[in-house]
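The form predicted alone is given below as one chain in structure tokens.
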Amino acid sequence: MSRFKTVRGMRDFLADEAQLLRYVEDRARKVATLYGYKEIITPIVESYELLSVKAGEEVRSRMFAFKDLGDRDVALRPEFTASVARLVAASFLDQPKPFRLFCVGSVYRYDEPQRGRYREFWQSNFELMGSNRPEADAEILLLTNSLMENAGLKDFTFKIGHVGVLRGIFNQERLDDRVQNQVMQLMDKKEYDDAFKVVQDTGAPENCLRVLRQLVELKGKADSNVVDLMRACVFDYENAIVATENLRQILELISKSGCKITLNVDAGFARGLEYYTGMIFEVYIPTLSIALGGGGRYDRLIELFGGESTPAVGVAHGIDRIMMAIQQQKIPLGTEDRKSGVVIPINEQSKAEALKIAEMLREAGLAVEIEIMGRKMAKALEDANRRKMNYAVIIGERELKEGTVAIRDLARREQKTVLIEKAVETINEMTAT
């Protein structure tokens, strides 16, 4: 057994695993293009102060962050919307709006590996840039949706709120960023005695302080009167309010785009990235108790990158997770059953032979391996059985002489033998049932 082993919480991706990551990935790739979106590609590595800025403490304190070779703080990216934020900032000035980027890959987050939880993730990622409207945001709920429901999901739930809500609180009673940022990792851990308590050591009055509390409990169906007993909570922050409002227009829209979707509204809900500014969201299905996505409104962070004051919303898929709600769920995937088999050469003679039809099959669009381990034709024709091959295509001295190949139907046991030019139209005809 080998002395190396992967490195704490990053792993290996067998044929199946692998093959279902790529899945996952295809139906994100798929949506992209349904929904308009163009895919862009950033770099792992990136400066630190860039993806530190917004991140959140949280984040900050889980990134894996080092000197390079020329002594500039860098950092692996933890999530994705930083470096898009950062390349739209650079490079799109003078593109009309919107925005629709797409991007799938790796981030690194130094978290205690757990069921679900890994140092090293998958995630496909959605911005939708230039529109403040209630129309982007919902096209990004909807988005999730469809990629929920294209990786064959069943069951699965929307969690819906407004940072907006909680902010409007926070400032009208003039908590500074720092603490705002501080309540909000603690309500995202659900920790609200402590965030609570951090408010009322500011010396905010009852009044917030009973208002949070109220808010935290708040909870119900997008179609339930939730949204009214969160404005009637909030009647004395004007800004709160406003947010309000806004999610109450990103509800209806969803409700009137005749979408089933089920969103269930969390006027308590906290997100652990600085940068949201307005609805954050997050999917669930009922056996995992982690978020398979998430995302929100961030209206403030390209500017924050040197670009022009842009609009923004978007949401991270959690690859990984989906492929365990996929597998928890046993949906079956869908992919092409592309038929495969084995060329064997009976003899020294006809290797070359092989290698040559081989090329003619793969060329024609036939997936096809070549016995290469020496092994006599039972032994070979075993092999094949026992790996699902559908056919194999022998050449011996009599075929190699003649012009011919012998093409067995592994399932049926059959086998006959055709000119080499009708070597693909018979293989075709077998493993068309």
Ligand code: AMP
Given for the second form:
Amino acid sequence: MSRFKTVRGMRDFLADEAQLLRYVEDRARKVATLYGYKEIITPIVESYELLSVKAGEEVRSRMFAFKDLGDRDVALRPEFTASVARLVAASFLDQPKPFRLFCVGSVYRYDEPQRGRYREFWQSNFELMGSNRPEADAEILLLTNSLMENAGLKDFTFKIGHVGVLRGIFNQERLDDRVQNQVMQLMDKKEYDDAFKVVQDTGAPENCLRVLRQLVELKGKADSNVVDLMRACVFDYENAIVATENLRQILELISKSGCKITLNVDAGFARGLEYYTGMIFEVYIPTLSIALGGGGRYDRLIELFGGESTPAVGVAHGIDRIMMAIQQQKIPLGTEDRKSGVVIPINEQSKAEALKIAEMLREAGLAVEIEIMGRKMAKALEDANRRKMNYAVIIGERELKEGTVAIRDLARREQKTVLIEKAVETINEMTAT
Ligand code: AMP
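Given the form predicted alone, state the structure of the form predicted in complex with the ligand.
All chains and molecules follow, beginning with the one already shown.
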């Protein structure tokens, strides 16, 4: 038994899982290219202050935070947006907008480990900065739809809401920011009674509570009258009305674009991250109760970090959860099925030749391993068969003398001896079907 295990909440990825992770990452990168998002790479370790300032209590309290050897307060990134906003605030001054930025990598949260919830997980992250218009929100929704489609997923749906509706009400009722954030966190966890109790304790009027209670019940398909009902519900609250109109514009754009996205409006929807100011959304599939991704509009973060006023909208896709969804829906990855083989030196003298021939095959694009366990030919072939390899190249005494190799088609159990120069061609012919 090994003395060591992975740390709680951390996982190893074996070959199949690693391949799946890279597959999803590749899909995300493809979508980034198609939509014109440029990849940037930011550090995993950032200043604690940067990461905590607008992350929200939920994320803040779960950060892997520590002092580095230089006594700096730092943390492992729990998400990407703060890092991207820092970079843009510092380095993108006076550059023509918009900025379309993409990053992908691991993030860290001290969440309680359970299915689909890990302490190290992977996100692909898209940020669209510089536009406050609904077409920017629509783009982030469309590219998320595109990623889910590209990954091969079926039956996914979007839950969509607008933070501006709730913030509009809270601001007009003069709830301070700290209380607002607390209420939003509780609503995010669907702990509505506790959320309303906090509002009530601020002395907010009964009308406000009535509106909130109605809002959390209001749900419906984007093409239903749900936005009209939201608007009617918040008619006393000026900025909340503006927010519902903004949501309507985003939904209309998507609907008129002809794109088939299932959007479910949820008027009481809130998200844990505090920086959101506008439209927010999450993606789900029916068989998983946890979101595959989520995002929204955050118009003030870059300014808060000392940059120019830059409205922005973004999304983080949970790669681990997309992997789970792909496994559940049994989506074939369509990855390249490369033929593989092994070079077997039969004696001491042919070892160097084996290295040389293996290199030659690799240069021609063939995947090849070398027998390095000193096994006899029969054992080495048995192992290659067990591993479902396609061919073996055998170099014995006679071959060495004659400048030839024996090539064996492992599936058909056929063997040919050919000149070394003909090895690549012969392998390709033999394994062509
Ligand atoms: P957030 O940054 O909280 O908006 O999260 C974006 C996405 O990351 C979520 O929709 C999930 O798909 C994924 N995610 C969040 N927390 C975890 C976790 N602990 N383990 C795995 N995936 C997660």
